[in-house]
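Single chain ahead, written as structure tokens, the form predicted alone.
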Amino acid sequence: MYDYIIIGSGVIGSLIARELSRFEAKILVLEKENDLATHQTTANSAIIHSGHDPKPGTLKAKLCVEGNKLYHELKKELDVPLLYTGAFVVAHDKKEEAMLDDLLKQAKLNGVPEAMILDKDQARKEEPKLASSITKVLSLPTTMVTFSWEVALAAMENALKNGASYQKNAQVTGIKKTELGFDVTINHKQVIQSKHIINAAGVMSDVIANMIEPDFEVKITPRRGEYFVIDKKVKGLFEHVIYPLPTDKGKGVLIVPQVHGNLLLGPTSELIEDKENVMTTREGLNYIKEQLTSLSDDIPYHQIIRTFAGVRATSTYGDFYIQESKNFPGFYHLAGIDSPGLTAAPAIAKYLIEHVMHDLPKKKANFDPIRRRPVSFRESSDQERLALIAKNPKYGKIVCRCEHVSEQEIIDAIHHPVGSDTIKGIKKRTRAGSGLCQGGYCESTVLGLIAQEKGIAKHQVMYDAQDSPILVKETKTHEND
């Protein structure tokens, strides 16, 4: 009988987790997929926004203003990237400069520190390569940029260390309320009792949450959005986080450096019915290019290296819908966590044990905050370098020459606590195969430390899913050599 059993390991429920370890408590976090944080947490803009764009009042205002100050706690204790880029939002003509007025005294109403509006002249002292047609600027320093599943990957780690649990490759198929608590199966087979269920399943929190409550009052309606990525090499050709003015579907086409130095363009924002359609299209990408015109004369797009889609869980709620069940206590609901959800997330689990669970247990005396990321060859110096190969020469074998990723690296993340032996798990973790050429040289020699290191033949390699073999067999052996 676990306390407690979280649904879903995307940020929210890593961080969920982590705040609940803090707690004298039996914890599990199951997964559905082979890895965490591989749906809408994977799959965003990794904008920790100021919070000038919430509706004053809601939820989303509050937990987006919050979120953004604790990403500085987060950096300190579990090492979290952070990237202080600020951002602007632009206007074109006077009738858009009103909207920008009315953007400052919301972010004002909502709580943001250091907003202002600036002209053309001091926008482009800061940003070269802003489109011509820009008049005006909202300034917005306090918006920072990080790698959003390296922020649920350390939270996760850190919930673990201090006795939590997770179980990937575990979906939930079935929910039935207890005497004591709640029956819950796993892949139709496997049932497992806790005393309280929190429900963080994102795009499917509605799925989960009407195993139980079939009239749950939220539906979650998925909106696809798709992004290019464009190569570290064009670093420093824009510094702040460029948005549009936001319109009812969101924020808009934006521009956005990345940590790793690659800049991010996107997303669409399209309905679609099928919650895992990750596809990208001709038509979404088209239409980012038309957008970014209103943005800048300058896009790289020679510079692509690769496009990508995710899904993000808008709900007809139109807010953060946390809340326990009406009908089922002890069942926590967070339903509807589209953006900011990324940048609300600390203060959303903080929110969540704080203002809406009850009856819990007493507080750890040696809960340990700290979480310390791995060793990075590309991030050390060369002194530390040195010190690293003298110490294991495995740390002089580079595998990734994009990203300067060594060998010892990926022996690291495969076993790491929260490690993974899947190709586009070790990508995650150590940035092999993000380069210019997305994997080209290096993958097969990945695979080949994968298989190495888990004991396993090559072809029972994963790409990322459970069944997603790179190698179907073998079509060259020594007898034909």
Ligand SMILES: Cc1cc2nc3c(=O)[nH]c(=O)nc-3n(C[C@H](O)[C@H](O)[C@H](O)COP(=O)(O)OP(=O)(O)OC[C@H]3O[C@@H](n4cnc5c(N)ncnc54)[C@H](O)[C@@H]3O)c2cc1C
Contents of the next structure:
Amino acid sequence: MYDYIIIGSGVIGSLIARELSRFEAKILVLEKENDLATHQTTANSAIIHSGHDPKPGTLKAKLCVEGNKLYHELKKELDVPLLYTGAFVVAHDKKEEAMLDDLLKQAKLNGVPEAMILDKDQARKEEPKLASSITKVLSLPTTMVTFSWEVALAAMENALKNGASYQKNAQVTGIKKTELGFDVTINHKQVIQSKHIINAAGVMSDVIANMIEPDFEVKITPRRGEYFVIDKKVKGLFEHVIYPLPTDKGKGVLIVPQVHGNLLLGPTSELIEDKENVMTTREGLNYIKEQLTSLSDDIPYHQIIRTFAGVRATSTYGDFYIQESKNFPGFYHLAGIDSPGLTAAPAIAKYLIEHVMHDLPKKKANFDPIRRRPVSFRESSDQERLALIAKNPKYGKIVCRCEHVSEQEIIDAIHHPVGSDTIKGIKKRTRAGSGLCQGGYCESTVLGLIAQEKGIAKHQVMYDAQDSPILVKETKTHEND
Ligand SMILES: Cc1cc2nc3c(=O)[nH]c(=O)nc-3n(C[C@H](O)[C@H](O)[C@H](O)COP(=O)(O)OP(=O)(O)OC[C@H]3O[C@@H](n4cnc5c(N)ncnc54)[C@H](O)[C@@H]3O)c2cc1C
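Okay, that one was the form predicted alone. Can I see the form predicted together with this ligand too?
Full assembly next; the chain just shown is listed first.
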């Protein structure tokens, strides 16, 4: 019998697992996919928003501003990457300047520090590639950018270090109330018992809720966001996150410098039926190009290396829904955690535990809050590189030439406590395959290393999901060479 089962290993479930691992409790995180944080947390703009956008008085406004501050603590404790970009929201005429003034008032009401209006000359001095049509900007210096997937990984790694457990390929398919708590069915067969359940299933949070309470008051109305990724050669072209003025549909199409040097352009915001449909479309990508003309005259479209899409868990509730079930005490729902959910995530985890959950067990005396990032050859100095190679020559064998990822880093990622044995899992952990050639050069070597380290045949190595082979069968063996 577990004390807590957390459904979903996105940034929300992973940070909740870490917060709960401060207590004397038996915790299990269940994830239906073949790796953690495979949905919203892997496909978003990665912005740690200042908190200027949510309506004052909402939980989104409160937890966004608090979450933004908490990221400094997460950086110290979990070593998560943070780029201190700041942000500009742009205006083009008197009408938009008035809207910018209102946005500044809203930012101040929400408690956003250091927000101020800059005229076009001040703005262009800091950001020379802004569109010539821009007349004023709202400057939001506390805006930052992270690598969202790594926040989830770091939190999970730390939760496991502090005694929590994690099971992937474990889809929750049924939940039943029992006398002692809840019976949770995984993959239609295995049943696990828990005293409490935390529903952090993102776009599927209403599906999970409906397994036990069909009259759950929140419905997820998924919104897809599409993006272009620009090669890291353009690093430094834009230093700030650039936003248009927000509309009813959200924060609009943005320019976002990324922690690894790339530039992200997007997202769109389109209501869709299928909650996990992450296809990009010609219409969506053309829309991004149209919208960006109001932010810059100088977008390097010739440097696009890929496109992708993510689906937001937007809901009929209109705010973050973080509540104990009205019908089933001990069952906690986190629904409608769309943007700024990444920003708010550390504050959401604390809010759930400090204000919503009750009867928590005793705190552990030996909770260890520290996690450190694995060695990165790319980020090491020449001296550090030499020391690494002297220790292990495999650090000197570069597998991914675009991102300078060594053989040993790939081997480390395979055997990491939250390791992976898929091409995409290794890509997310090491960046092998994230560069200009998108794996064209290194993918077969990564595949060979996974097979070698796991002791499996090459055709058994998956791209991402459990049933996503890249190779079908061996066509040439030593016997018939
Ligand atoms: C296009 C886009 C742009 C965004 N930009 C930003 C931004 O710049 N800044 C910001 O603050 N926020 C942003 N967000 C929002 C942010 O990404 C999310 O709020 C955050 O990632 C939510 O995390 P989560 O853990 O709730 O959801 P998810 O990451 O989706 O995790 C939910 C997990 O639950 C699992 N799951 C679902 N059903 C089951 C089941 N039956 N059994 C077991 N597991 C299950 C899923 O597989 C998934 O891994 C954006 C979102 C999108 C889509």
